[in-house]
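As structure tokens, one chain now follows by itself in the form predicted on its own.
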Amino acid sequence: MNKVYCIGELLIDFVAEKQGSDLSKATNFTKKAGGAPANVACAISKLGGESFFIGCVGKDPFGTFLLTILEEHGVDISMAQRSSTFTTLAFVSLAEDGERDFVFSRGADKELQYNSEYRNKFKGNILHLGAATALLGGSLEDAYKHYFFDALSQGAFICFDPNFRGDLWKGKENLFIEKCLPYIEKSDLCKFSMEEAQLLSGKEDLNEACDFLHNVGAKVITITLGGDGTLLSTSKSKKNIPSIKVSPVDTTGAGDAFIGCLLQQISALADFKTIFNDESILTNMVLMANKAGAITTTNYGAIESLPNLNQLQH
């Protein structure tokens, strides 16, 4: 089993459940652990993989709570850092159909410092770059770039998920695209939502979007389509992989469960190149990852709702 290193934010989601998708009308919030890369790390570990979280939280009760959650889910937190800056917070309001409204209060996640002692850890392993906040500046963005370069120089398998958050990039969408393209260019696997694929490619048609993103450099592309499954695109073919039917209550973390499940399966391969050469194996992996994403939407809270192996096998 190869190791998967997930770099980015770990934060508190204050979730207003069943109060509509308008935060201005929400009155009651429940504290949940969140942050896309942390969700992915938990998904990998919960399915039997070996995951590491690289990120920063505050030296406060929220930070302690978050690191404890990761440890309880089997994630290695030895590379995590703590800062005197308060832990990053996100406020999430959920409608009955699982759709959501986000507001970020950014704190310690941006304080992550690059540690050159880790540069040799990536050889033969996987680096997942999936931070919603990593391209917003701060030392986190510098660390993100450094670890990306380290992983590239050691021939690691690189996965990129842009995790676009519209509220964070209003009026700066072109800067977001500009910052994402170098990661797409060098990634073995890219995971996009439909909105992200269209934004980053400038193409409305998803097949054309895939062609554009392959030309940038992405080897394997997955575009998650909610209940309609996933568009899987390689240099050889494009196909829609179906998902299972569920009644969603919270879509938060579904994409993270999907990519976490996919990465866990890839980490179990003796040779990562198998996914480039055997499309049947990759297709079956995406089928399983779709199932993981769907199951996650049937409960509240991203990490708590992540499936285990037993749930996926039934």
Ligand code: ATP
The other form holds:
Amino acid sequence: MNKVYCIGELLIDFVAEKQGSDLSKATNFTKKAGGAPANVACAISKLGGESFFIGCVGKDPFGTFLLTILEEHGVDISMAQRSSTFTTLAFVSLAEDGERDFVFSRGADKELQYNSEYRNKFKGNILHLGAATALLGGSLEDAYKHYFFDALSQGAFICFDPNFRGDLWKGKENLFIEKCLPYIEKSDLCKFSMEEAQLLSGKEDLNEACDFLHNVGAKVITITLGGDGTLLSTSKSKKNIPSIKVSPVDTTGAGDAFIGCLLQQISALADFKTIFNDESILTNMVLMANKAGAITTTNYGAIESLPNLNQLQH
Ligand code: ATP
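And the form predicted in complex with the ligand, for comparison with the form predicted on its own?
Time for the whole complex; same chain goes first.
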């Protein structure tokens, strides 16, 4: 089993209790652990993989709460840091159909410091880069870049998820695209939503978007399509891999469950190249990852809803 290092933000999601009200009307909020790369780390360890979280939280009770949750889910937090800035907060409300609305209050996540002692950890392992806040500047962005180049120089398997959040990049979409492209260029696997694939490629049509993103350099592309499953694209083929039928109540974390499940399966391979050479193995992995995403939508919250191995196998 190879290790999966997940870098990016870990934050508190304050989720509006009353489903169907937007943030302007919500009054009561429930505190939940959130942050896409942290969710991915939990998804991996919940399925039996070995995951590490690299990110920063505050030296406050919220930071303690978050790191405790990761530990309880089996994520190694020895590379996580704490700063004296408050823990990053996100306020989330759910509409009737389970779609969500976000407001961010950015704090400690931006203060992650690069640690050169970790430089040699990536050989033979996986680095997963989640970009929701990492490309917004701060020392996190520098650390992110350094670990990316460290992992590349050691031939690690690289996975990139842009995690585009419109309210964070309003009016700066071109800068977001410019910042993402170098990561896409060098990634073995990219996970996009439909909107992200269209934004980053400038193409409406998803087949054309994939061609563009392959030309940039992405080797394997997955475009998650909610209830419609996933478009899997490689240099050899493009195909839609269906999901299972569920009744969703909250889609938060479905994409993280998907990519976490896919990375957990890849981490179990003796040779990562298998996914480039054997389409049927990759297809089966995506089928399983779709199931992980689907199960996550059937419960509230992100980390709490991530499936374990038993749920995936039934
Ligand atoms: P996120 O909102 O976390 O960024 P995302 O938009 O990337 O996620 P989705 O497309 O919502 O991710 O979901 C990821 C995967 O989970 C999908 O590719 C699909 O396989 C599965 N999934 C999500 N929603 C449903 C659904 N309603 N029914 C069945 N499967 C679903």
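Only the largest set of C-alpha atoms that superpose within 1.5 Å between the two forms is called the rigid core. Worth saying up front: this structure is predicted, and the values here are computed from it rather than measured. Numbering follows the first chain given and starts at 1.
Core-superposed comparison between the two forms: the Cα of E304 travels less than 2 Å.
For E17, the Cα deviation between the two forms after core superposition amounts to 3.4 Å.
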